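Encoded as structure tokens, the following chain is the form predicted alone, with no partner shown.
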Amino acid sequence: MNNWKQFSINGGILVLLILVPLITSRTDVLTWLYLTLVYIALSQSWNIIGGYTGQINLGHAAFFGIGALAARYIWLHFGLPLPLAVLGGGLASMIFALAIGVLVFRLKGIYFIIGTLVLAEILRLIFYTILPEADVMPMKLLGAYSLVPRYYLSLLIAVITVAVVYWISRSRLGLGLMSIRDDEDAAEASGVDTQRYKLLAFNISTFLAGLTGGIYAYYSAAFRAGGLFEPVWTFDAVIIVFVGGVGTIAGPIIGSVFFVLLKQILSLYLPGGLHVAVFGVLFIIVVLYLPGGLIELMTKFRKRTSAGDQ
């Protein structure tokens, strides 16, 4: 019964999101929802490798950036339909992950974290150097620019990423990933092919990050290639997952809504990007005092409410 209730609620929210552009044409509303959906997709993609597998990848921006550049190039220069271009962005990120995956997973612990961070920084510097000028959307496309198709594409990618994480959480693959997260040595001793499982999680995670980069490339009228590899694309996803709830399905969704809303409010009232410092402090507080994130807080509140009713 609870499953049917949850299914009905989720279905109702999805229908409401589909109807939003028919209800309102306000660009601020559509932009806020678009950004929230992008962060849901990006944080869920990181959640697979960081939340379920326990491998803290601080180079997630590398795969977001590759996906964005590849999708933009395929769309504008090869003239392929946008869905194929976005899919191409996801595949480009996954191919890059396949190429470096075995090498990266030779590193463990802090060395893996530093190695992935350095990887993204190297790509950022390379693309700032070889593509220093802004990539501007052609005037013909700018004249016909509309938020509505970009909103619907972001909704589709967000739904796909959530569906993938849902499947992983209830599959044999998910059990293997969570066993690696809890104790990699014990998982290997019990017969789990840890290297294969980590590579598989890495490839799925990077493919979804590439898809997310693709929808950002479609949304953004202009960007500098190096900016797509900025650490903020990684750290925003990490903060959202930890604040929402690591290794959960709903955590990154709740965290994304909270993050985008709070970011918009703080950026209006705090000068000079001080909202970034606020998120840094919030992240530390959550890690120290609420390791389960907002999901844990909501669960505790629900239990207390149920106990009070009884």
Given for the second form:
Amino acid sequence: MNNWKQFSINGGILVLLILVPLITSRTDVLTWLYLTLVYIALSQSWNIIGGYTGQINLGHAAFFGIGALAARYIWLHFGLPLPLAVLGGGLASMIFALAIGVLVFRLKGIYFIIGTLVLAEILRLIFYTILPEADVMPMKLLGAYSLVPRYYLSLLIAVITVAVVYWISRSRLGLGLMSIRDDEDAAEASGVDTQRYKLLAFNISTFLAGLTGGIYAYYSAAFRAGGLFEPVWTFDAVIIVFVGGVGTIAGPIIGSVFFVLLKQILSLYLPGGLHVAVFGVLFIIVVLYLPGGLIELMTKFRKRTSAGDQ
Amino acid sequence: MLEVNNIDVYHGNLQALWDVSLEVGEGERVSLIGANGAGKTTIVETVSGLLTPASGSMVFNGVRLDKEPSQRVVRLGVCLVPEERGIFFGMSVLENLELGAFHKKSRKVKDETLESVYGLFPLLKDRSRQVAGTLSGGEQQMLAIGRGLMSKPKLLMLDEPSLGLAPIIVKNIFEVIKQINRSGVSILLVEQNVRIALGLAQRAYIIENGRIIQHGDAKDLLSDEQVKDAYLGTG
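Can you now output the form predicted in complex with its partner chain? The one shown was the form predicted alone.
Let's see the whole complex now, leading with the same chain.
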């Protein structure tokens, strides 16, 4: 009964999201939804390695960036079809993760965090240097630019990402990942191949981050390659996951809706870039006083109201 | 069943064990006793594959263990219930138990094993949906042992199962350990509480500063003047 209810609510939301471009052509609404979906995909992909596996990867931007750059080149410069390009972006990220995974997982705790952060920074500097020119969409494409297919691509990738996390959370893989998060030594002693599982989580997470980069490659009229590796891509995802509810499926979704909404409102009323400071403070408050995130707040509230009903 | 021959083990550059040899027979209950920091935990961690000996060998039922990673050691039938229990706090009791049956061989018989674990610890069945972090210390120890059993071990190693527990709960847990042993599982117990350890075990090894200084029948050790003096405080 409860499952059925959950299923029909999710299905209803999905159908509604599919219908949106048919109902309205307001670009502000579509852009807002598009951004929310991109953030869902980005934060959910981080949630796999950071939330479920407990490995605080602060180099997530690197995989978003590689995915975006690879997809852009395959699509625009090599002229292959878009689906291939997006898939290629995901694969490029994953291959990079495979190459450096063994290396970064030699690091533990705080050193892993610093190592991954540095990794993304190095790539950012490299790409600002070797590709200093802005990558601009050709006039022909810009003339025919429409938000609708971009919106649908973001919806597709967001749904895929959420589905993958849902599957992980109920699988043996998820069990292994959560055990690593809770106590890596005990997981090892229980027979979990912790190194292999961490690599697996890292590859899935970076593949999905690469796909998300692919959406951006398709969406963005112009960007500088280095900008794809800016730390903000990582930290937006981290903040969303923690504010929404770390290691849950609904957390990053609620976090993304909240984040985009607040960002839009704040950037209207606050002078340039100051909204980042607000998010910083919010992040600290959540970590200190609400470690379960908004999800925890909602369950508490629901429990209280249902207790009141009885 | 388990044979440890002359192993030296290092923590980084620090040598923790010197020339340690010991044996656990089929169906036997063996204790490792000694003061804090003597190297007891290091021994069981080395056997379980979490640490690698620099020299010497370890053989379990004819298979060399010393170069095997711990997930292989678990599959061969050696399971460690770690010190301070190593419970996965964020997961439910049932998830913790399922994690114990992580490798294929034990996963196939997971449901039967779960029933027998619930038989030993009925409390875990009542709490199966509860988050493990909310269990009391004694319940966590039961869960840790239950999780160890889920891997269908032939040798169960327990590291300080009495740590931080009330005497009445310790008594219960040691009763269950005996029961587990009666079902055919060998026991290697690490304990600071020498009286309890010698009460449970048939044989014991005494560790001091990383070396085995004495071993023998538990009964003999209990009445040994030196042991009484050093560990039982009744000399």
